[in-house]
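Here you get one chain, nothing else, as structure tokens; it is the form predicted alone.
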Amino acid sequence: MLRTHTCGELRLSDVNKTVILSGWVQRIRDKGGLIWIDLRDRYGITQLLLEEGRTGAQLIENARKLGREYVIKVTGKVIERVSKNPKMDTGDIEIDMESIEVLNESKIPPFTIEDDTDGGEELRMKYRYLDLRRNPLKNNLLLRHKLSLETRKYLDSQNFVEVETPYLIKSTPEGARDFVVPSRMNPGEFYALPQSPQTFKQLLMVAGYDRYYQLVKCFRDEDLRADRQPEFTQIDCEMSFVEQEDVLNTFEGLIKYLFKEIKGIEIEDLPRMSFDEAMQKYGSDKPDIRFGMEFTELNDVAQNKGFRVFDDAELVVGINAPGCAGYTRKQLDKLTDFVKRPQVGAKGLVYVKYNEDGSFKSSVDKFFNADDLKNWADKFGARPGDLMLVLSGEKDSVRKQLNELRLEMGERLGLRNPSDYKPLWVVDFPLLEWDEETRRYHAMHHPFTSPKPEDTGRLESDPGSVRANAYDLVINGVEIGGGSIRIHDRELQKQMFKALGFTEEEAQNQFGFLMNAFEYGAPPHGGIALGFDRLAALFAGQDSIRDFIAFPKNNNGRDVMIDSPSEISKEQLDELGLKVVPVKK
């Protein structure tokens, strides 16, 4: 055998055993008379020892020819270390070496393969197979593995069955852009890669598979950021003969189970918050409820005082930052610059310091006296020593701007502890949202989401007021997933397509297979999809999903390791009946 043990398992109880280890040379420390080699595999590191006068001269000579990342096989006896290392699992022992065999040499790596590497992100992505040798990435992938294992255990215990759905499907106009795949056997026609298995899992419900799940790869051709990749994995689930409460209870159970099994954390029952409440209190449909600073609306006490910025605004709204009245002018200017960034979009920031002596100092003292500002403080529930920060403008825009400021203040005040988990359900979303550019309604979630039963009658007369039978799981300000109770009635689905601006012909062309299936006894059903990559990153207290995917794409959607996407040959293009039109770069 090439090894009898791994590099992470030997302990004092193994002393005097002769063992064979194989792995990569992490580092070599040559002190003249003593040589130590750290040997690494995915299980850990074991220290190897050679000592002049006791170890054979040829063996020492061979050891001095080794380099970093050489793959070697060693034989030796386990001995107790004189100078123990409590930071290593194998820190009580070392291997008194008897032989070395080089299994493969290595070039000098382009960056140090250590926890704290000197390699930049693009370089490490180019040599991803080397980066994956480092402990941080190894631990991320092991966490991902455990998360998938425990997810399957829980869902299996709830009688879910895993069913694979196709990767080559029909392109649909709703949602993000599709990745499309040309068909050689059907010239001029294209498959799409699935943004989700939505219609297939609904068809499985029609087929009688009442509890389906899949850890499934999905694809969206959209702009990238830290928590987005063009291909990603989701925990995709569907259930028959259920109402909203049944789905929430089942997947609240999954979240509690995963936190307990993987993090050792007991999660309390998840609170519920309506979409309207979330937007009014936090300016976001994915609120971070680890800290307060809920929004306070000030129209009744801040308008009609001659300050046109407020008087002309649809909404005057702010947050109270406890204990921040001592902020300097420089700190306040930085906050103003923050909200004026293009990504936030505010035109300015009004502040009010509620000083420890009970006095007020604000950026609008010219327009508001001490009594006015005391009224503000009462609305905020502010105390001496607090800082009130106020924005104004169009209702939807200013709430989003204030949400960014709230999150920034939470970050600056250390209130967004990644080890503190506060999940919740956001429910009662609008079914539809109006798009000024296309002058029509779009589905807030997707076209198969059921309206609230009590709102169905307004789908034709007042579609904008209809609430969806939909729900999102939010943890620490991150949307982990969402779902809905689906439409299972053909006539209601036709009504929904009409509200979305589909002609009957368009609806039949795009989704006729699903509507036809509804004529053969479709049960009431609903489901959810959770972002598996985001969940893994969240469990590790990180924002980016990239380091929880073995081989991710960069911000331009490229795999720099294999240089993809890339051009294909003229012969391949001809077979597909395609012609490349040059694009100016």
Given for the second form:
Amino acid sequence: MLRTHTCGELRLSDVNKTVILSGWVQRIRDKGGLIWIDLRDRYGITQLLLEEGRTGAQLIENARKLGREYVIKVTGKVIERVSKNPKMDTGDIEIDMESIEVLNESKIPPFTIEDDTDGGEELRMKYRYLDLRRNPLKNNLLLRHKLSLETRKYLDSQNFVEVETPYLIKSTPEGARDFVVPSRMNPGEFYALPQSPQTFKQLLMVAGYDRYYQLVKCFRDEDLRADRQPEFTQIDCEMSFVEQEDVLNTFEGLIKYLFKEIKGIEIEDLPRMSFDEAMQKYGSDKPDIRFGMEFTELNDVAQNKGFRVFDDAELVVGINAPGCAGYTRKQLDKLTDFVKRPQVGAKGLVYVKYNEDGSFKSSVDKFFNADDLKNWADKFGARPGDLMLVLSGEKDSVRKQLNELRLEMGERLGLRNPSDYKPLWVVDFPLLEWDEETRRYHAMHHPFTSPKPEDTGRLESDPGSVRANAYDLVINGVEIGGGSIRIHDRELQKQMFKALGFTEEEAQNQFGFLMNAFEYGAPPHGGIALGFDRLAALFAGQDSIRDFIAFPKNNNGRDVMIDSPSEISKEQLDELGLKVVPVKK
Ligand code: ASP
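The structure above corresponds to the form predicted alone; please give the structure of the form predicted in complex with ligand ASP next.
Shown next: the complete complex, the earlier chain at its head.
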């Protein structure tokens, strides 16, 4: 027998039992007469005790030969600890050791297996199986497991069925690059890995499955960031005979359920904000509404006073930072530097201090007197002690810049508490988005998204103004998911492909299977997909999804542990009919 208990299990009530435990040696403390060993497994740590004079000499000698991360099996008696450790679940007891068996030795690990490890990122990625032994990562994966279990429970309770869809498919247009897989049996031809199961889940609706879901891997060949991975998991869903409200309510239910079950938090009804409002008030389609500081537009009070920068701008817009009038020159310079960084891209920052005594001090005192600035303050709803920060320029870019500044101020003022959760729905997205580079419209969500019926008439005459039945779930400034009510009418789908610049032939080639299916009784349907890795990170109050994926890729899309991607053999290439043309790196 290798164990009677796990290392996280024994309590005072077990005192006097003889037990067998197996696990890894976390730490050995040798105080001469007394030796303590911390034995670890997934469930916790149990302290083992050896005492000179009481414990056999041979056993002590063997224990002294152990090294970190050795795998051992021990037998001993549970005894009450003299000095208890209330921080540990097993902190009331220890094991008076009677025998020890080394099940496997271990090399000295390249970094410490502690909550705060000394290992750098790359090294930990290379030895991911060691990194995964650490509590922070282990807890992340356990949280992920719980999330997937509860997600399945909820969706099952709502009549959703989990259906698997293929990974070797043909390109799906979700706006990213495809990963492709060569086909040996069909030389010169390639499968694409799904960017999402979008078309398949729609076909399942045509097939009458009514409510589908899948916790599914999706693949997108994009440039990586902390919150992106080339393969990631979605909670992918589709429903038949639904309107937008039905989908929103069902998934609002899921979000509330998950917060309640996993974090014990009751989430209030989710506010709904139109895309236009989100852009106007927050400069972002994923607003962080944990804090205010909404945008105030100042064109009517700030223009035509002789300040050219404002007069020439399409939009003069700002935020009011409460209680920040005391900012020093240095702090203001820092903020100016922040908005001028290339990632933000503003040309400068105008500030107005609304001093406690009611006076104003601004960076544009030359152009605006106290009355003018009081008008601004009134617009902002600012109070003495506040600091108004103003940007100007072309509407879309200045809103984006101010969004960055707002988030930065929120951060500085401690208003973005990771354990405070404020989800919302952003709705009424534009259907299409103009792309300067390719000089044509792209689907903002994907080409199967339906236009709002009242806007459909403008699909040809004014495509840019057409709104979609599309929605995003946003939590704390993070886009957790999105979906739409789909087009289920072949004619409308054709019209949509046309608006996207597909010729009829191209559309038929790429999506004929879907359009054909629409001729056999496609029900009205819609759905959503939530980023599962992101949801897990968010539940843990963290930004990076990487630590919620057991075996992630690094920023260059590499798995440094298994060393992938890698070259393949000449035989493999020949068999696939492929020839590698070296490219300069
Ligand atoms: N397939 C979409 C996505 O991956 C989600 C959806 O429309 O259901 O973003």
